[in-house]
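Shown next as structure tokens: one chain only, the form predicted alone.
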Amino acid sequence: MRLAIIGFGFLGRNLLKAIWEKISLLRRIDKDFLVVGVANSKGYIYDRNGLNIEQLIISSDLTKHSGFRAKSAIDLIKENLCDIIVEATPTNIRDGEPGLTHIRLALSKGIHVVTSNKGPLVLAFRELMSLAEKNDCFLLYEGTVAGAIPIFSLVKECLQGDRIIRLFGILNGTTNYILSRMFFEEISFEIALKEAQEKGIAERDPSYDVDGIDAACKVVILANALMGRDVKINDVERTGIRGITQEAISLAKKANYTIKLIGTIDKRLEVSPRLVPINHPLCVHGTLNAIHIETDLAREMTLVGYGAGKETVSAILNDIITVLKKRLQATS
């Protein structure tokens, strides 16, 4: 199978490194597995015999590699040069671009898609899943929610007979870090945010995280993918953490609670600060994420793990392996 990576930023580079480290595993599943293309906003490089991954890991500037073409990723997809793409361009929830076009085009041509990009799924989940089904290809998206936590794989593979009644949890590592620092160090929101920005945990413009937008995107994806809903981000009631004071944290602490930004999916969709008992499984700190699942048969379980950063590569790589295995089963 020929793979191309669309989007060669932090995640794309770390994915390529992981592929190189796990290449023997991948080729045990598919002896013909090759990375044939890598694209970014400047263009793409392509080699039908497989790219030199070692060189790409050393130098991620695509323009300096042989075979560089100053064309868009759309051309790479249009020319049927790959069997599977990893769409890892930055999330854009306004119109989903450029990821939405990349995914639509790939699926329409029967090319499998693995993505960590929330934007297209937030805006067009049902359309994209229908397109994948129509063209007999896979669209997998484990990396879009809670990083390395295998929430979709768990529900779809291990809880196939269960009905999901309710989902809720900490879906954003940046806000969890800020609230954890306020809880343990008794500092203000402003100081904790500044610290998070200095450490690279929060962006210079932190509104996507602290206003609950990122968590709301994940609520939409979870609701649509796991509970059969057809909701958009405007269906999520959203309150961020800017209004959380040190006084509120201290009062909660005295009562053996903490405050966390919780995304909830039941009859209502909501992202808001909630009191969480300090002995509850959801009471995790730092940049950890946690998802609590309630089902009719298994009852309750909580998954905890890293929700952002290079740990997301674990989810993307697992999706790639899933596609390789399912394709092998279909052809055997």
Second form
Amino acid sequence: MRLAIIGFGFLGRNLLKAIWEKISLLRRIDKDFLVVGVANSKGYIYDRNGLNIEQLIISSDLTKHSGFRAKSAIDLIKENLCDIIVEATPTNIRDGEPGLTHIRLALSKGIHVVTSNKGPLVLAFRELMSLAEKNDCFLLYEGTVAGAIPIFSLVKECLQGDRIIRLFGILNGTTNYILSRMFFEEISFEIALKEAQEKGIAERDPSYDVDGIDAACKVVILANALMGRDVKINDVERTGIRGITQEAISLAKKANYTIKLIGTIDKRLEVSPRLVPINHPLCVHGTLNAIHIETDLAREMTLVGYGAGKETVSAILNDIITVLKKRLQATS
Amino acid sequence: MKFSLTLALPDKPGQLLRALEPIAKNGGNIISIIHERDKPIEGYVPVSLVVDFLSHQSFRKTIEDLMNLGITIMKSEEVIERLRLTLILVGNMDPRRVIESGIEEMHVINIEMTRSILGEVSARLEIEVPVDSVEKVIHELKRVVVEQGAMLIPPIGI
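What would the structure be for the form predicted together with its partner chain, rather than the form predicted alone?
Below: every chain and molecule of the assembly, starting with the one above.
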């Protein structure tokens, strides 16, 4: 299979490193596995015989590679130069672009898509899933929610007979880091945020995280993918963590609780600060994410892991391997 | 739904069995029974029961049947299960207005609060609410708190 990576930022580069490290595993599954294209916002490079991955890891500036074409990634997809794309452009929840166009185009041409980009799934989950089904290809998106935590694979592979009744989760590592610092160090929200920004955990404009927008996007994807809902971001009632005082956390702590930003899928969809008992399995700290599900048969289950950063590569690579294996099964 | 019943039975053999018949007939499931046979008062023995009925109607029919048998009913009431909840309130507000807002079925057990130099209040509230009314009470409480420009932080899962 010929793979192209669309979006060559932090995640794209780390994915390429992981592919290089695991190339023998990938070739054991599919002896013809090749990375044939890599694209960013400036253009793309392509080699039908496979790119030199090692060289790309050393020098990630695509413009300096021979054969660089100052053309859109759309052309790379349009010209049927690959069988599977990893869409790893930045999330944009206003119109989903450029990822939405990339994914629509790829699926309509029967090209498999693995993505870590939340925007297109938040805006057009049902449409994209139907498109994948219609064109007999896969759209896998494990990396979009809670990074390395394999929530979609777990539910779809291991809980096939279960119905998920409720879901709660710490779905944003930045806010969890801020609230954890306020809990352990007894510092204010402002100081904890500044510290997170200095460490590169929070953006200079932190509103996407601290106002609960990122968590709300994940609630939408989880509800649509795991619980058969058809919801949009405006269906999520949202309260961020800006108003939480250090005194509020201290008062919670005295009663053996902590305050966490929790995404809830129940009768209502909600992202809001909640009291979590300190002995509850969801009570994880730092940048960790956690998802707690209640199902009709297995009852309660909690998954904990890293929700952002290069650990997300684990989810993307697993999705790639899933496509390779399933295609192989289908053709043999 | 659970109901508590206290009957006064004549201190004679076979009376307890006679009293239990209407309960069984109306689908009541006895959860506990205290028969204080050694403490008769003027020839009557008090029997306290907690019974689970499927409906208020089954309970009312049982009371009617017991009365038709001439059995004295000293007490009969629904046992309301209550949940104790801890909540946090944050913002520029007066917590007394929340407590005194007259939210039905909310019983305030305890409150601890601090006020910052800027006048912002952080408070921990402990309340007791009938299990069946938790959603309604939290919804109402949230409305009152938000009206005051503050934030309500309820426990997870509520």
